[in-house]
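As a starting point, one isolated chain is supplied in structure tokens, in the form predicted on its own.
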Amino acid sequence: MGLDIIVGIKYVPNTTNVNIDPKTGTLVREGVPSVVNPHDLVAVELALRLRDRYGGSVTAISMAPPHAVAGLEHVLGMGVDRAILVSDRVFAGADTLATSYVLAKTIEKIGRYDLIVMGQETIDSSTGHIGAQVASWLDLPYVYYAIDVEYTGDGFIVTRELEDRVERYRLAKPALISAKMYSLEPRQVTLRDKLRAVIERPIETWSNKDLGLDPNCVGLRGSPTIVSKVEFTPKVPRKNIIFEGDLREAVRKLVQALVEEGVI
């Protein structure tokens, strides 16, 4: 029958220079160019490879503002079968707990699924919480740092890679895994799939009217995490010194300058 797979993606600011709202402690995303979180693209690639190997479908979900539709268009262009944007102002300012709650309720509304695939972490926060929290909300077995998955019919054999070892786990379905960053090369977007996405597979948008969640449990109001203070690394002015001469002489001057500055 194939696998029904759900993959989560996040549309993140494509810059290291982000602004923080001083009142809420959350990222200011307006006017900042965004991309699909690169580590989520690894999760999408893993999901697509499983679909290609065993049959079935891949549904991408994202809780984000309306402009994140561009991110879902990207993964549709990679070959994802269905895309759902969960977007509502009441979801704004969510921490990982509130975000994972909304995603879990979205997955419950989708209904049938065999496997959920998440990225290891995001480049804008790097918490690595979402996969484990979604699994906890849904009471699912989960494994992080997955690099390969075998479907056995009634479950999965998941291979994960740690710093000093490789482990294999047997999971009953449904289950959740988090794909290890850099473990796969995401496929390119094809014009054919992107056109088909626009014509045949329009992105669905679900608001809180569709999910019916208590406003006190989502967004900023449903987030127990409090950012009490945000500190930024001060900018260090560059001296723009050019060390001239042949390579040996230039390196000697560079080392001498670093010693005088106390760097080495």
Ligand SMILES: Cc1cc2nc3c(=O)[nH]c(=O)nc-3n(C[C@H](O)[C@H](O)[C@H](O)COP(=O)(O)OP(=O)(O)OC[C@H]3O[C@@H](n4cnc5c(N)ncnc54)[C@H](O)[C@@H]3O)c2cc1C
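Here the structure is a predicted model, which is why all the values come from computation and not from measurement. Numbering follows the first chain given and starts at 1. What we label the rigid core is the largest C-alpha set whose atoms superpose within 1.5 Å from one form to the other. Compared with the form predicted together with the named molecule:
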Contents of the next structure:
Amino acid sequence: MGLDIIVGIKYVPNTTNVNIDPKTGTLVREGVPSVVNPHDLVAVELALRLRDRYGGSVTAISMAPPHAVAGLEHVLGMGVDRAILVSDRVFAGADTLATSYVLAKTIEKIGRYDLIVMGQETIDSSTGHIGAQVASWLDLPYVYYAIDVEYTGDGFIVTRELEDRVERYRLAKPALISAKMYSLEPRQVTLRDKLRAVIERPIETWSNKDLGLDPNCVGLRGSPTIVSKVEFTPKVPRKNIIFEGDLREAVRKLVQALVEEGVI
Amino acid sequence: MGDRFDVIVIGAGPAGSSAAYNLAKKGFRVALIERGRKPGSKNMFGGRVYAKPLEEAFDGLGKAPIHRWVVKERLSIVNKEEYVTVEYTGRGRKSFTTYLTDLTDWMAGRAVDAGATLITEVVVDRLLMRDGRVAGIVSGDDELEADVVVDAEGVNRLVLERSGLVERLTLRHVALGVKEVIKVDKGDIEKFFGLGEDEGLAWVFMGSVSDGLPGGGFFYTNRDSLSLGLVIYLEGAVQGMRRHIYDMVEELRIGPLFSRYVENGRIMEYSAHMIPADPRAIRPPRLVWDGLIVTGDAAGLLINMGYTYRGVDTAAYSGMLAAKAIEEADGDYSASRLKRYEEMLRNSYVGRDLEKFRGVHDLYMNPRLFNEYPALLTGLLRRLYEFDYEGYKFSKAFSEARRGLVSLPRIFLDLLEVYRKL
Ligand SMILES: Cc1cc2nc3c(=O)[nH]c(=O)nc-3n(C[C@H](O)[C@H](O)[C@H](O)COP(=O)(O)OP(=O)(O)OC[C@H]3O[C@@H](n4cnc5c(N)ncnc54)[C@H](O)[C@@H]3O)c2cc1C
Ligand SMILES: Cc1cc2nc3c(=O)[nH]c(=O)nc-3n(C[C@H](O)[C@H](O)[C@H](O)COP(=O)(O)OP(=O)(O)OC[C@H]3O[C@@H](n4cnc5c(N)ncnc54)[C@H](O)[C@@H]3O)c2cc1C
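Now show me the form predicted together with the named molecule; what you just gave was the form predicted on its own.
So here's everything in the complex, that chain up top.
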């Protein structure tokens, strides 16, 4: 019966390497390598497992500048069938509303799909809004923190995991889910799939010429969010005390110091 | 898989990129397979490349990311806070400093522009063997066939090991290199070292910097950063090592030799890599098999001249020669046909210099080079230069500095050895 799945991919700076310029307060992106948002790889993994189980196809979409092609090549190397880069200068500077609008319109243009899978959140903005907003634009049912999906032909039974319980939902298709981060181990790139990605290049680039969206609804102009101020959490001064000597004695001193500090 | 390649190259380092470029240029269908996210992401070196062989291998340096042309060379013998430095300033323009990550990316880019198919993020697990000859490669569950394979996987040659073609690496085969890249103001670099806009300094040092173990340190000026690191020979060092090598590098950075240059700097990068040690030990028994050619570090082609390492230029050159041999083999990739590669290599500057400097490794195994002699040299100069009223006669200063360190005949023999091996 085949499942046609769309996965959302964000190409993000590898934040463990990111430095903040202390003067301007902006990210120093110069020379910082980008990667596919690691939580989106979980979404890809879930989508690929569903395709392997039920047949069908997986299409990855990403709204990003052209360099995100490398990220799409990566997921194609994992086994994704087709990728679409949505890229246009007018899309730049988007907040979540404008981002989700473009993604929703992209999905509409793709047309045929049964399921949309998103990551739980990104590592560079972490709002977790995009999934819900895309579902809202498309008027679809959605469930977050999904760890498994069963396809029933006319819909899905989605298992989601919360901190204290596991819930099961029945959704009509098409539907949107976000994959719970860390719930699956993303597969490695394989030679076969990577070779196909570089030789057949199943990557399309869509600009606003293809989507034809009102410039007032996309990018910076379509973004009502205003970042009024960015503050950094102050650096907590460290005492740099090293407790040396016999282990028991050192631990006793450590505990004593913590008590004196009022920490425990 | 439906796609067939004439040649598969394992590893998009300097050797692999050069092989791929020179083959693609001649119309071969080449797959260049690299395990890193992009070419260069897994490569590391000290800091300078000799230009001419590279220029030959890539038909010019074009847009290569050259930081500074080395015009100044320094060699320091270090004994704790004291050091003796020899400096040479010349016309330069023979070697340049760069980031190997960027240079490798450029080299692989040349291969891609020439028509090679670059496949990143894929690890080759082993060679595909058919009827006793190499017929391609295996990665995970996938096989890819080709008429001939070029192994350019670098010093940690697991593919060759797994195929039983070379013995496993031991401490005798490799040294360990660690490096910090420290961002500093471009103008400061030029001011500190008296350099022009695109001029650079290469600096090596020996002695107590490696805790008296065989090895040494290096320091290179990049465009707006400094590369500072250490190489330690692992054979024998394992017992002798009293602390982590990165603590040793840290001490160098904050020590008297370098602290003033880096105090306003910011550490951008920290890396570690293996480096071929004893060229005779690491060289595979042969460099060609039926359907296979081994190049670069995997073939042990690093030259240690004692005061400088050359591995990037030799790797690129060997890649070029491998491409030539494949072209000349004219479809017959048997070992006897590919032997041309070994022959061309032996007769090239790579083979000649490897032969010339093969004794350097033995020199390095002489502990006096890193302990007694630095102490003697600094002790001598201290006596000659540092006094209040009365100075030393050279002979007196020398015999005092030498006392308890080394005997005269020993010095004589060691000097003879150095003379013979360099
Ligand atoms: C207050 C605020 C102000 C901001 N202002 C700006 C600004 O002025 N300029 C600017 O450039 N950015 C700005 N951003 C960032 C921008 O809004 C977000 O990066 C972007 O909209 C995606 O949101 P997110 O990263 O939080 O995604 P999340 O909602 O956390 O992502 C959930 C999932 O949605 C999918 N997804 C997310 N982004 C994409 C994408 N681009 N393509 C495909 N799938 C995707 C992924 O599957 C992801 O795992 C701002 C963010 C915030 C919170
Ligand atoms: C500390 C240090 C300082 C040095 N200083 C200098 C110097 O100043 N000047 C100089 O000329 N040389 C220097 N060298 C030596 C030089 O870096 C090497 O000789 C040179 O990089 C060798 O090139 P190569 O292409 O043979 O191997 P590498 O540069 O190691 O490239 C091998 C490539 O193969 C890839 N690979 C490995 N295995 C696989 C696999 N199974 N599947 C797919 N891909 C694989 C790797 O990711 C890598 O990209 C130094 C080395 C070190 C460690």
